[in-house]
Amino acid sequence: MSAEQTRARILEAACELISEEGIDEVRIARVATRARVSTSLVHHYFSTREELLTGALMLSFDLAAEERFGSDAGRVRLDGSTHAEALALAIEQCLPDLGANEHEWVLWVELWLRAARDPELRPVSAQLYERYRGWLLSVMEAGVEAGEFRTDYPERVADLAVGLFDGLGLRVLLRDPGMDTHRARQVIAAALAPELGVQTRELMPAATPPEPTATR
């Protein structure tokens, strides 16, 4: 196995166990146990333990991005979309479907308590924000320079959809009865639909039933 392997079955090992069991249950020998290698050649990698933790929370960042975005948000789409549906696409992803991704949420989630508390995890968590906005945002710029989104202010419409994506996300991930994945995405797609100029229903994925017409 190669260095990069190794580094790479470490940080795996350890974002598990804080998915599991919490940042704070979180030791080097533990995770060391986890990867099956001593716990010297962790420490041959990560000096300290909150170099690991902010290793493996930059990993699972970075796998997320990359499965949702590629390596430009902005420019690589699926074949025909529209950037309408490429944000159609990144609303879908960014949200917890209680399967795939569910493990990546729990991680956020952990980060947020340890941060909030740890004055020492906040730098992580904002490079981790910058990082996550800025993939939204790229998106938004393209679909402007294309002539499909009409804002003067794509960055403030990023700033919205983070904060709707971590407001309802939450409320998804708790398995709260009013806030399904989809009411969530029908939500989002209803605020930043007049913020970019496009139709709601351009920012619901294609095969999202239309919501049931009010009877009297």
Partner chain sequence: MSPRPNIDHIRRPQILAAAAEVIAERGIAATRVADVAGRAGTSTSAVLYWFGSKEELLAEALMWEDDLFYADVTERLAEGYSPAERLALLIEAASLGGGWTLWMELWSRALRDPQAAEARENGDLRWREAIAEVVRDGCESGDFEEVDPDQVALTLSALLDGLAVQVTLGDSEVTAARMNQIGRTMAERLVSCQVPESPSRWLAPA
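I would like to compare: after the form predicted on its own, may I see the structure of the form predicted in complex with the partner chain?
So it's only the chain below, everything else dropped.
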């Protein structure tokens, strides 16, 4: 196994353990066992536990961002699709889809906690959020440029979207009885549509069941 592969395997093991047990419970010895390497080898690559945990979180989000954000807004917009459809897809990609990207979302929540307590991690979280907002902003601006969205404040709409994704995504992840992925998408679509001058249904996925009338 190359040094790069060993390092990646250790980081992957750390991600798994953070997701399963919470970042505070992760010990280097357990990461070593999971990665099937010695504790001293883990120390060879990561001098401190903090360094290992930060490295694991960064790797996880880099992979997720690569997959999700790609290069630019063009990535979410399929040939022939409207900008509203592209935004609907972006909304879908940002919310936890229980089972598929749940792991990534758990790490996201662990990052919040870690960065809230440890100022040294804040440049990392700031960078991740900047990229996240920038990606959404590019989706909004592309729609404005094409004359499909109408807003004078695309930055504010992007900030609004990220706030809703985090707040509603958290509830979906925690399996709040009042919130599932579909419902979260409806709330987000209803909040963003008037900001962009489009209809709520345009921001929902195709072939969606009618909106329920009960709210709780």
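In this text, the rigid core denotes the largest set of C-alpha atoms whose superposition between the two forms falls within 1.5 Å. Worth saying up front: this structure is predicted, and the values here are computed from it rather than measured. Positions refer to the first chain, counted from 1.
Inset, instruction - Inspect the rigid-core superposition and answer whether the C-alpha of Leu11 shifts by 2 angstroms or more between the two forms. - result: Yes, its C-alpha moves 2 Å or more.
Legend entry - Rigid core superposition, Met58 Cα moves 2 angstroms or more between the two forms: Superposed on the core, Met58 moves its C-alpha 2 Å or more between the two forms.
Legend entry - C-alpha of Val42 moved at least 2 Å between the two forms on rigid core: Val42: C-alpha displaced by 2 Å or more between the two forms.
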